[in-house]
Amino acid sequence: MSDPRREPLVRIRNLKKNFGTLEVLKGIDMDVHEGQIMALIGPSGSGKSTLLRTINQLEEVTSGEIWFDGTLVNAPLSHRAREKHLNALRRNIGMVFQHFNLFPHMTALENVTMAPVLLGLQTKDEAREKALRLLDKVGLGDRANYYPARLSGGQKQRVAIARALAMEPKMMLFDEVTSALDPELVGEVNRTMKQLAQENMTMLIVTHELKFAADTASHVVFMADGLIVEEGPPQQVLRDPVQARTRAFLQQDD
């Protein structure tokens, strides 16, 4: 469980992001504590995925601050210093996307071992041993030598989760990871994420699945129009919301 007395792992202050004249994030303040499972919910276009992408700097912010583990994520740096900064940041923040982004010419095992070996974090043997353990953990121990073309969508997504975990991150970001899956495959990915939650992995999860958020999250954030409208424990936000905008969204989803 997270300890609110400790300095947050992620601290976001007055975060704004524009794409040209379009204001996508309009001043976000958020803390994510170590061990916290935070679900971001809200209508399409509310800025949830953009918020996730700014945390590991796949999107540069327009203004505001993002702090991760005591370091300013969006610090102004020279090109060379920034490259080093981003590599360190992304080793500590694993991200899994809606589309799996696996390398089609590599087996599941090779997809999982590639980054730790390339970055010199593990030897080939160490990476292989760890990857086999991780594939077993996500229920794919018998698929290590399969290429992505032979895997279902749910299996590909679980390989993507194993690949992110191979870097031993301090935090995981999940961006609508089940939205591209057939309904019968959603459960197997959600089970993997619930297992990580039980192991106290810090997670920030963009999801449209309210039941999953209610069952798994320790904290729910409802976003709309680039702002945080309401946040709190799942039982409060999802069952007894204070804000009319939240109530309207939940009624629409019923």
Second form
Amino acid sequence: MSDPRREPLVRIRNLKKNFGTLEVLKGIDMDVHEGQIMALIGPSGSGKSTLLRTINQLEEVTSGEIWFDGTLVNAPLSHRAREKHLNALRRNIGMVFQHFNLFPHMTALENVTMAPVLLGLQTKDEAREKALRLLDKVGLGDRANYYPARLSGGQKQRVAIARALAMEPKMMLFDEVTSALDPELVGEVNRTMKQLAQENMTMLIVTHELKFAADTASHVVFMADGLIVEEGPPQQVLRDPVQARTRAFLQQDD
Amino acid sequence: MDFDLMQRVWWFFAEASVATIYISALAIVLGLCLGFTAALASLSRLAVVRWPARAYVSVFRGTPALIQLFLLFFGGLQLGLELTPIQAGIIALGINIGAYMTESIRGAIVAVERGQMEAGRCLGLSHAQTMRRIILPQAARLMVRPLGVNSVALIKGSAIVSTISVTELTYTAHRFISSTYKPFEMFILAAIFYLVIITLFMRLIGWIDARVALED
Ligand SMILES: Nc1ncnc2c1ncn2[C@@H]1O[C@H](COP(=O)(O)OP(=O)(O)OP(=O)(O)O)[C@@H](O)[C@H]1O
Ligand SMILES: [Mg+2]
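Beyond the form predicted alone, can we have the form predicted in complex with its partner chain?
Let us now look at the entire complex, which starts with that chain.
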């Protein structure tokens, strides 16, 4: 799957992020290789979401470097040049949010087709056909014409995944995508993510579900207080952690 | 009450209602155009764009509409700007209500969940594309009611153009008072017509609001 000799898809170096005087990321170094399923775990407030959001620049960074597919994401550019650069970058990075953020005034199908058509990447017919295939794949072929308000949380989240996939991204970011769901709806979303993992999608997943991380991830990163404390294969980090901080977190979670 | 007199003159009030509706409708359209422009400007990243929009809102909400109307009509005449009373009335009312509409529209835009802009931008849409396709359609639903309230205020406020002799409802009442000396009856007639116009208008707003409501 991932070949460590190849250039990583995401390369983060000495990344720092402050919100005003609050230091949230204190120097992160991280590589995500193509095909890697990376789970990001850690206590609340440790900076997991912030780290994820700096990769597609929903948050600007304070210092450090983020490289995606060979280009410097946070290159110093004029406002206009930066906007163009980001629009191009973001087409290649899908993101799924905790609260779905589906467009409520569009049907499931329209949610999925809107961006590729508007950006001229697919014709209306192509986009429609592709969207129906994607909705089918996430188990919602029969819900294509439903508005989000008529879908359950789990269904909404699967539409959100299909919407991101319609852009044919090189990588997907997931920020606690099951934590707003009723427990009985978590499984259907997790299954969709596992299926994506099996198809070799590069995924960076912020999650508090350690069992899901253990089953699905190829690599686990444990963060605390804005730093990476420990990382490695799931069986090592989750079963046999080296750092006391990791052990404390895992025990507390049981 | 002199019902006989009221029966004889009511038709003139009906005609005057047309003028009130005409002036109000054009002023509302002008107000909406100004309101949209100023609302988008007031949300701009650039201070030079934001500042004039904010100034517009403060100035026109912070001074009496009557003074604004006099400034435009009489002040305009003095400076060589020759507007007919009807033109001056429509423009002054439109600019005035536009300031209130700016705030209604701005409020609706900022009330759309922040995650919607993020979701749009994450898909590679530009800020403008996200605004047009994602934010504004949702904001539109939220602004129908407040804009309706602004418009009702405008219809009632349009009475001030009677002071520059535009033959609308209030002016018509005054005119008949000077020939009949029956202010009570004449103002009652005018009030009834205002009430009918506004009731019908609120129905229209309710209908639009139901049409644009989210399906759920
Ligand atoms: N926009 C913001 N402005 C100011 N502070 C922020 C902002 N976003 C996050 N923070 C702060 O940064 C810190 C890290 O937040 P972050 O959301 O990245 O943590 P997290 O690890 O994702 O936590 P959780 O597990 O609760 O989601 C927190 O202290 C949070 O309050
Ligand atoms: Mg978080």
